[in-house]
Structure formats: C-alpha cells, structure tokens
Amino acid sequence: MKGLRNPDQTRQTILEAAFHEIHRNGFQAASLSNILAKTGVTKGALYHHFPNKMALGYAIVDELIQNMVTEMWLRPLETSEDPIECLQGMLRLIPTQLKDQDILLGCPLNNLALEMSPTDEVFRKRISQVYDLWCEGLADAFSKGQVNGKVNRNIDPLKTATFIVASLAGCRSVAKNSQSQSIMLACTESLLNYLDTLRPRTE
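Supply, in the form predicted on its own, the structure of the chain whose sequence was given, as a single chain.
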C-alpha cells in the first residue's frame, strides 16, 4: 500500500484495516501500529485523515458499519413487495454464509455497543443512530407490507422491527460467547417461525 497517492483511497484503506483490527481486538485494545503495518500508510497520513483514534472509531461506525447494515438488511427490502418473505430469504442464507470467524468475533456493531456505549457518549449516540436506522428501515418495510396485505395490520411496525433487530443482536452475542454455530442457527430458525406469525390471519 506504500504507493497510495489517492487521498480518498488512502482514507478508505485505513478505515477498512482499522475495522478489522477493532473487530478482532475491540476498540480499546486495537493498535494503530498494527493498522499502519497492514496498510503501509505513514503515521502522518493516518493523522491527516483522522486526528485521533476516537475519530477513526466514529468514522468506522458512521461509514463502514452503517453501510454494512444498509446493504445487508435494508437494501433488499426497498424493492420487495413482501417484507416477511424477503427477511426470511435473508435469514435462510445465514447457514450458507456463516463462517467460523463470524462466530469467533461476533457482530461488529453489537461488540462496539457493549464495549463503548458505557464509556463514551459520542460512540453511544453514533451506534444508536445505526440501530435506529436499522429498526426504522424494517418498520417502513412492515408498514408498506400492511398496506399491500402482506403483513398483519394489527402489529406495531416499529416495535416489531426493534424486537427483530434486538433478537439478531442477542443471537450473535450468545453464539459468540458459546462459540457455537448451532446456537446461531437455532436462533435463526426461531426468527423464521416468528416472522410467519406476522402474516395476515386467514379466517
């Protein structure tokens, strides 16, 4: 990476390397020296883009993690007429996409929430914004599903969405703590069954 001359590319390279370092070791234990070694970027270049470690962490939440949530969980719903079927399709992909590393390291957003929300208010607010975006995106999809007859009109879209997001976060945490892929798969199966209960009731 030594020859990088594009400032935007350099910044992105730093962000991605820092994300992996923090995901593996946690924010507080993450080493800037490791990030520099992996990227070949100079310390001066790093501090040009990010004045300190906290600014780097905030950018990871605001840009990388928020984009991951959007692309994985919200973008597919934007073009779907049936949010329940769409969500179930995403959940069914988990067994085929789940890697040992995913169980070992857990959810990057949830990890940061547990580690940094009690110690840094700016981190807490940024993490909360990502969770809010996720919940509100699901809620919007459920509301549209209610209009077109795909979702039970009696459910509260935002409360239901919040429960699903919290369930997914909890599943990842329990699976990480147990180092058990089977726990993650069992939670996924339960969520699939729960989603079926959100369909309109037939007389």
Contents of the next structure:
Protein chains: 2
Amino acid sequence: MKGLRNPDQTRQTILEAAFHEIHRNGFQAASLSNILAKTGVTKGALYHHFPNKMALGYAIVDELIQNMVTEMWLRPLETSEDPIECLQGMLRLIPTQLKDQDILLGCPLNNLALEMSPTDEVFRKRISQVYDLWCEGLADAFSKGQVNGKVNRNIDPLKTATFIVASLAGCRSVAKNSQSQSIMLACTESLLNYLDTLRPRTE
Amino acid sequence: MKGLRNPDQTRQTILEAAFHEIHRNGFQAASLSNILAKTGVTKGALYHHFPNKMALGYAIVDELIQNMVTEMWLRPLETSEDPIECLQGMLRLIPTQLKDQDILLGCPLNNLALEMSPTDEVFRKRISQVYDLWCEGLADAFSKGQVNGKVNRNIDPLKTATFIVASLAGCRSVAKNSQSQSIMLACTESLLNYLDTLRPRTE
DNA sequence: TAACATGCATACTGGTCGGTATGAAAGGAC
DNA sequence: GTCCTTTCATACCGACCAGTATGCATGTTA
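I would like to compare: after the form predicted on its own, may I see the structure of the form predicted in complex with a further copy of the same chain?
Next comes the full complex, this chain leading.
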C-alpha cells in the first residue's frame, strides 16, 4: 500500500520540506542536506526531480507560494461585491490565521523577494509575477467596487492595491522582527482605518 | 603622511565596506574575503578589530544604520511643528535621495531584519532597538502635533507611527523586487494620501 | 521475457567560508 | 635604547555545501 515508488509524492514531499527550510533560513542558507534529513529522501531523488537548487526555489514560488496567495487573498474577493469590507474581514481574521510561528518567520514571498531579487534575475521575475497577480487581482476588485459605488471613484485602483500589498508586507516584516502578534494587530488596525478612507464620500 | 597605522580609520574602512557587501548580498551570504579584497585590509586586521563576523554585523547596525535612520528620518522632525507636512516633504524628496542603486538593494535595516531575526537573537534585538527609536521618534512628533492642533487627536500616535514605518519598509520592498522607481513613487503617493487623513477634521 | 526508461541510493569531489595560529612591524612608555 | 602593547600580515585548518558519478532496483513496453 505504501507506494515504494511514487514520484509525484516524492516531488511534493521535497517541495514542502524545502519550503519550510527556506521559510526558516532563507534560500541561500537553506541546506539541502537538512531537507533530505528531515524527509528521508535522498540526494539522488532530489536531483532526479530538480536539476539544481535554484530550480527547486523557482518551483516553490510557482507552485506553492503563488497558490497560497491566490487562495488566501484573491479567492475571497471574487465572490464579494464590496472589496473594502471583504478585505477588512480578511485582516480581522489574520490573528486567527497566522500562528506565532508564522509571525516569527514572516511572509514567505517577501522574504524571498528581498533576499533573491538582487542576486538572481529569474527568481526576481517569478516573484514579481506573483506580486503582479496579487496587486492586479486586488485592483480589479477595487474597479468593480467603484462601479458598484462601494469604492471612491477618485482613487487609482492599481496604485492603491500596490500600496496595500506593500503595507501588508511591511506590517508582517516589523511584526516578524519584534516577534509580537500585538504589533501585527496594531498595524492591521491602522490598515483597517486606511481602508475606511477609500469609501465614497458620504457628505 | 599616509598613516601606515591608523586603527580608527582601518576599523571604519572595514565597517563601510562590510555594510555595502551586506547590503548587496545579505549578511550570511556576505563574504569576508570579498570585503578584504575590496578594501586591501587583511584578515588579521579584520579579526583584530572584530572578534567575529556577527560582531561586525552588530556594529554595522549600532553605528552605521542607526545613525542613518536618525539623520534621515528623525532629525527633520525635531525642528518642525507640523509632523504631517514634514513627513510629506520627506516622502516627496525620496526620488531625489534614493538612487537607482538604493532602490535595487532596498532598505538595509529591513533586509537585515528579515534575514537575521529568526536566526540570531542578538541581531534581532539590536535591529529592534533601531525600529523602536524610529517609531517612537515619529510618535513623539505626532503627539506634539496633536497638542498644536496639527494632527487629529483621535489617532494613536505610536500605532500610527509603527504603521507608517512598516508601510515605508513595505513600499521599498516591492520597489526593490520590481526594480522600479515608479512603483516606489506610486506607493509613496498613496502614503501621502494616507497622511492627509491624519489631519484634524475641518468640518 | 527481453529491452529500456524511470526513479532512486551511495560515495565522492572541488570549492568556499569563517576562524585561528603565529609572527612581525610600528609606536608609545620609561 | 629597551620593553611592552597595539596593529596588523600570512599561512593554514576543518566544516560544510552544492553538485556529480555511478550503479541498482523498479516499472513500462513490446
């Protein structure tokens, strides 16, 4: 029953273990030996599925992280017609969604972005694609909200979306450094207030 | 005339070269050999002035980076009595202050924070001190602005300051990844708008 | 069953890195 | 000048790491 040969499973095991090792230590400091030790997978298997360490990193961005962003931040927006309220709801859920561990390690995408974009152009572009997806998804939601009258028509959807994504990264960054959920809370609270200012003027 | 023996100068040379190497490659990936090669200083000199690589990193945070934050972000606030306007002025100066190179490499403090805080507790605390200095300096300015009637009395100065510092880090982070000044501009523009909302209600 | 590709295991290599051991000049104290 | 400390220079070491060479077992095809 335990498939002694299950390549897809093996690949996935490597991907997920590598994701955690990289999330904890960064890409360059991540040790392939550690990953292998924790999974029981051998070096032969790893280099059978990935040509080198870089390719492993690329796959993590393309397959794991992009998927997380989509599921966590974009999917909920699709079914809502008030993007501001929807976003605020997501922000309020953060304390329950992000465990202490997640605060401690920060945003995987932002970690990789800061570490790798000056070093490796391919890495940078793949990360950039995920950020674009995120920002554009949010911007679309704002545009629709403007049509519905739920969002102030004077704001620039893409610029605003970019700022929000950036702020989120920043909040998680300072929370990571201070190792405190409460700082994360304080920051998201300010972000909530900012979102309120994006509503149409009621006077 | 060329002081063959000038320990203070030697130390400073090492510090600055190390700062640039670390800014470019991150702390862990920074190579001492590279630093030595670029400066002409030898390994003996380096290990005379610093017990190990970590101590070198600590000194960079304590002496160089903390000083940069103070000079760039806190000093101007001291002589102003309208912190919002002052901050907005600083934000508008960013495009002229940050060269392409600085965009590309991102905020030195945030880079170090994300890389080192899960790895080394001493590093984390020293970085945290700089962030605290920054946030508290900004918060003080807001408090005084509240007394002067330049800032809305309903906002929490420290929370707001923390959010702004976080957002700044985030903006510089996405700008670094996208390697574009224009994204930095778009983000700071939104930040400018946010700052406007911190003014007292005029109605 | 024969032939072949896929999936994986083991042992090894070359290179880099942080750190150390040791000693020699330079400079001040006396 | 003598002694001692500071300031550096050179040579070296062990550890670790990404990547490779090689071979074997498993699954697939014919």
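The structure displayed is predicted, hence computed values, not measured ones. For clarity, a rigid core is taken as the largest C-alpha set superposing within 1.5 Å between two forms. Numbering follows the first chain given and starts at 1.
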Quick check: residue 178 between these two forms - does its CA shift reach 2 Å or more after fitting the rigid core?
yes
